[in-house]
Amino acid sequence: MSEALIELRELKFGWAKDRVDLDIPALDVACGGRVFVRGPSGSGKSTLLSLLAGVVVARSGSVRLLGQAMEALSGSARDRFRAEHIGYVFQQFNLLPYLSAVDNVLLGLRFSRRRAAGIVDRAAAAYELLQRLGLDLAHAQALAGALSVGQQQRVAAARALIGAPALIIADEPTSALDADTRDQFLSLLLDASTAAGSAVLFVSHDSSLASHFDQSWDLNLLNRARAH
């Protein structure tokens, strides 16, 4: 059985028919790996994340996650596959402000039988994750909209981590944080993902964070569409 979680081969994609925005010959991520992705605006970071998550499909080449070619699935099948195997931490967190922190975390299980399987007490699992990420019981029970930015960020991370998906995608999740809060959150996220056995693909403009990861991708160098 292959140890690869992600396999990209001769990947090409363009938002317009007459241009190529992303052109990557080959990239691999091992199961449980930690990958830092950097590059300025326009380098293809968001496009790459959309391809990995199955939001869009490659014009040519292949994107494989856990051996499954994303381009071979229908749109609805990609949605199901993403819910089963990928936890996503958005830059703006995308929490529901009128739900408690715990209820926001439980949304991570709503569309995934696989991630929910084996969790006897879902609320207890959500509380445990929030505690692991540094939130106490009072904050876990508070409405998400009443929490600070740093606290909301931890709720978003717990929602992505619950049910131990194979891959956590974190898209600029520390951009609104000061240096101390950023470093603390990153340490907590990586520790929690290791405990869950989840790989992490972490996107940031901040190159100083790269030392925390096993691999570092600079899309300015990897993307042939920009290199030539």
Second form
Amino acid sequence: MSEALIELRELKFGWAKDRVDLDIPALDVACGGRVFVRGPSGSGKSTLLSLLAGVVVARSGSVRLLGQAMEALSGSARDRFRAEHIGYVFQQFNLLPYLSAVDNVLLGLRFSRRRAAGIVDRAAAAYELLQRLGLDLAHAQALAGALSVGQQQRVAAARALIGAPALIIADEPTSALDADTRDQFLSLLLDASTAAGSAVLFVSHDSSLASHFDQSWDLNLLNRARAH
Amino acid sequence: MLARIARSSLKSRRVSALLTLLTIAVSVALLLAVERIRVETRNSFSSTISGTDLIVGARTGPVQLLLYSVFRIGDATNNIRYASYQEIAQHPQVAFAIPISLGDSHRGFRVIGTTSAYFEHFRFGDKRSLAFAQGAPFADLYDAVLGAEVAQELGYTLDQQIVIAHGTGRADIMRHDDKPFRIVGILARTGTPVDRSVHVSLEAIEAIHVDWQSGARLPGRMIDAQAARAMDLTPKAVTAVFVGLRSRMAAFSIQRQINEFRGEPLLAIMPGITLTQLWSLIGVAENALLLVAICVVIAGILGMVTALVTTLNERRREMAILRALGARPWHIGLLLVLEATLLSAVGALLGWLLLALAMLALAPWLASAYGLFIQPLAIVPRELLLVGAVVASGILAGLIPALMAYSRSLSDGLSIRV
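And the form predicted together with its partner chain, for comparison with the form predicted on its own?
Whole complex next, starting from this chain.
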């Protein structure tokens, strides 16, 4: 549990040459940890998530995931790393609407040999995860586009969790949900990720959710590029 | 899995996908139709006459002689003397000589004056000879033998009386109604212009014209059918002669002898060689048609590319989701190529089916109107090649939206910019 999952050191990044959008001296997340990041819009949230997901690399400093320096990998190697080790949940519209819920979940295994390797019956695993997240068989087989927003977010969580990746990145996954659905979703997500042994990095502007997590940071304070 | 995503994605955009399929299908059907008709026309023309080594007529263009003597297209400008025919027929190298005399018609069908040699020696297709469905060759002066199509279209049966009209126009204005003919035979179907011909003897042609001169009836000199029998009906001229030789090796030398004939200017052609000349003439028009068909296919493929490119914007979210799942940019490109492949392959298949259906529906009409006998369900290697080329171009064209999606997914990353 204490092994390092995320290590950021002296991270600097800017979308344009003459700009620094993100400047973080240090950030550590242990394997299996639950981290809340409060990040209002403009705090560099999207930038941080892009760096963690390996879509972009640091201008200087380093981002290490599971001991691997992302900046040392090529673009397609980072894509592969993301497929193997990271489950990603967007704010909303997470699913391909023309596939069934269960097929959307199975997509989580499509690009990762490692995540698929541990699973004998993929479909059964997908149904089980969906059930754990509160979707019955009928909903699991329905077209994703026909589900409610809350159901869609749970399918997205199942897709992120299948194959037990080391890290789940959730980018404001509850912002489109009402209060009841939000709390229910949050506890389902956290329970399921604990069961899978996956760490959760949860980003939200809603600081009332922070109490559900072991650790909590405020990106506005963390990001020196914003502090001045 | 990627193929399944492509399929489901297309299914979710059903209407635009179906329209794209239809565009490609219609263009492929057109392309294949042009090719099919080109091939079938050649087959059909080539099988119209066989076993005839030389065709002899008055001096004119070789293609023209072939067209009016064999295909009954156009009219002869000049006849040749009967004596010339006799001289050719008696040449030691000549196995048979079939004289034909054209210029009259019956309700739009050509009338051919000939001899019994026609029924004995004329060959078509794979050296097949003419067969009688009913009756027998003409024996009496006023006997007529009909082609299968004539009998069928006009509903004629044996022993019926018909009247021949002067000239080959559709409207029978000047009719030889004083000398009616009796139908004594109906030929079996051949799939050649023979089916659309009325056959009478050379003497009969002479008889119906005894009281005519320069295309008009001589006033006050009516000679009735019975009186004509008593007259000398030896033909004075024929339009053309189909010649079969004892040895095909002699064809070139006999051809030269006929072309240098002293009695009158004659032209001898070898049907196969002249047919080749005809093809090179028609080839220009065929190529133009093929070019137009290819342009239509290109337009169809461009339509598909347009449809795919316009979806790219609304599908940015889809791309971002796939990228978040670890899809590499080339996966996104491949997805678009797969969709293009699916559209062009299924479209081409539909096009082929469309053509087969159209051909099934049109086959009877093409056979009766143009003597074109086509096989609706045939798969010709060249057509497979064309279909393959269409699918390949579709895939190639799919690279355009694919590259766009590739570069966008590189720049967009996981952020969704709509």
